[in-house]
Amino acid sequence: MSSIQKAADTRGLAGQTIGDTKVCSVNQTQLIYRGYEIADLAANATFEEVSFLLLEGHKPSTDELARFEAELRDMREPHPEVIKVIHGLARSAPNAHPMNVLRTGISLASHHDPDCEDNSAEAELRKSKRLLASIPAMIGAHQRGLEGKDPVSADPSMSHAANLLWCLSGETPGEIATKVMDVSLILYAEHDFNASTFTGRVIASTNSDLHSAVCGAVGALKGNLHGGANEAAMDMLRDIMDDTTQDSDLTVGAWMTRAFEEKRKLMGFGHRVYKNGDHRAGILRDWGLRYANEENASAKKWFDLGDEVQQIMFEQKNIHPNVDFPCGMTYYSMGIPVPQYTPIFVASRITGWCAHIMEQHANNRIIRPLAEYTGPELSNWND
């Protein structure tokens, strides 16, 4: 085999080993945050407690997990020019999508930050939490501009998961609202070497700073192949719904084959290294249809169309779901905006983002590949 040939099969660095890491395992079988399956923090822990995990290494004490919460309260509210700006873009650009909102809110918040330019632990360590702490009110200040309304305050009396819903909705959330988000929180923390956490490896490892990092992540997460597959997949569901709908004599799978026959790509399934199945996918998707039945029993026909269409995929192309499938129609049921869908993802992502750079600032070496060039013979300009 050729040189070419070799990076041909390779393209998107696929089955290659660019690093080490010791904040994240993935493989057939497993997500691992730090020693810890995904399955089990799932089950037995709070976000909170894995961000911990994921930011200081180690498993918290109760006595540093009551220390580190109180931190994150402190830090909610991000400085008052970041939210003015966010919710004025609301209302002057109300077209701009919510990634490159939430971008500029963390480019803002790294002007108003003391440590922007210290790359030390120390420092990487407070911009994180300070980052995770504030996000949320970001998010919420963008949303309520869209809807013509005024920011909330961040609720320091709230979990971290109910204080995203609350900035979202203005709405005190209720305790199953609550867990739904913070088990999603918990399964999109972090996934090695994945294109947004390699992007902001890559910055940092120029000794760029931690917000010029994390907003290169942004805008990787952005995309519909990455983060943005989970609105993908919910508008995805909803045109099968309004089409079978509209004409009676349409079946879903008879909308699947034509999308097969038109190699429409649909979203939310396939992973890159889960070839027999996400098995965050299943966690997400049964506590989604829990708060379906439990509190709007109206959206289980989202789930009853998103097990059709799951079926069908498996039996006619033998792909699993992603966990971006089920959070599309898991968030829909819970009445959040499809557009916020990638936002929240950096909520949760910020962790294992600022993990890598923190460990990548660490045991820094510069990230530059080789190219194979595939271009013209060399030519004599004059000729």
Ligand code: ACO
Given for the second form:
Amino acid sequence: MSSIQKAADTRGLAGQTIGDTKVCSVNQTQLIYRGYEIADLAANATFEEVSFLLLEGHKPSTDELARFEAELRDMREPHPEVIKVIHGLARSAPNAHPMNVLRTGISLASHHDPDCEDNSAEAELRKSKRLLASIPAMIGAHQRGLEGKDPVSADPSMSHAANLLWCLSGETPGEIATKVMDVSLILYAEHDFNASTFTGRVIASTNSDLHSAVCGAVGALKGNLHGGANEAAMDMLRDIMDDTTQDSDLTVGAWMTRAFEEKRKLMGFGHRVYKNGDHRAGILRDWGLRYANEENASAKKWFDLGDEVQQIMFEQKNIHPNVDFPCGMTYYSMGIPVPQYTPIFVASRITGWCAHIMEQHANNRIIRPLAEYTGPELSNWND
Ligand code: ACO
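Please supply the coordinates for the form predicted together with acetyl coenzyme *A (ACO), as a counterpart to the form predicted on its own shown previously.
Up next: the whole complex, starting with the chain shown before.
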């Protein structure tokens, strides 16, 4: 290698293709779920249709969709013990992170799932649907417990997105709130071998069960380099707003320069695959801004600030926002509590995870890569 050539940094498996999938394609120019492009899905499909596409492998017919939606509506209430424990944790452990509580809820649900230990394709599809249908009620039970309120029963008359908002707030959501939530769930549903999906596939590859693989995936999603960035992005925007309001000499640019000097990562920016922008970010920003314009004018300031941060980040670092950046502003405008942003991500990505776990089990070989040893040289114990 010449001295001016730099070895590729392959830490974190950067740039490595480690398997194939029929579920999703992620590249610089397109994001495709089973043959359908993300902008097409966000504009023309519902989250239920996208969930069917991911889990069943093809676009649903009218009859298939009706059957699928009815099944999900029937399975929205988790086992009562799950709700009792999750709701109780809000009081006994109020500082527990909602992602950890949701992971506990999913783990607990496994004990009451009659198919838990059955890894057949049919059983895994049933388990996937039960989790997809019931996760909104788990998220809602925890949030309402934190607010000192009783959980509400899941509403079988609502769409999946509307029921999620209902379970969280106990209020019937309006049309635009439901639409924005639905689009965000579509955008978050799947993203090939991202860290949480890969985690799920590794667990599944040992012949472990679907719930165990999903619990591992929840743990991986929680971190702020991955799904946890939607909460961290909003926390950062609030810090910038507070700091620049309290100190009128401090500009947004100066705040960011300080962050760059301190080598801090700005949350909601950058991506391992997308170096020219995340296909999902602009779609969600436009829907979030539309929500603010129509329903919550005071929230528009977050989009103005977000645009300024985005502009400076591009000019100074040539780094684009990922989907978590507009997600923070969008959910904040909608009045959703910040610590529930990543659990909502789970309510969507459960579809992608389950599709991958089923794909792994359908053609399994244990995932067991090699490591390059860099430890001490061999010594004799008695020397
Ligand atoms: N803020 C500041 N600098 C950044 C950022 C950022 N958000 N992202 C990347 N960079 C810089 C890095 O410091 C690095 O600079 P250097 O070459 O001078 O060291 C360069 O850009 C390349 O970045 P990497 O860290 O090599 O990118 P990697 O692919 O390893 O990490 C990641 C990708 C984790 C998304 C990273 O961009 C990051 O930490 N972003 C913030 C967290 C975030 O938003 N995560 C959500 C991702 S999307 C999702 O999971 C749904």
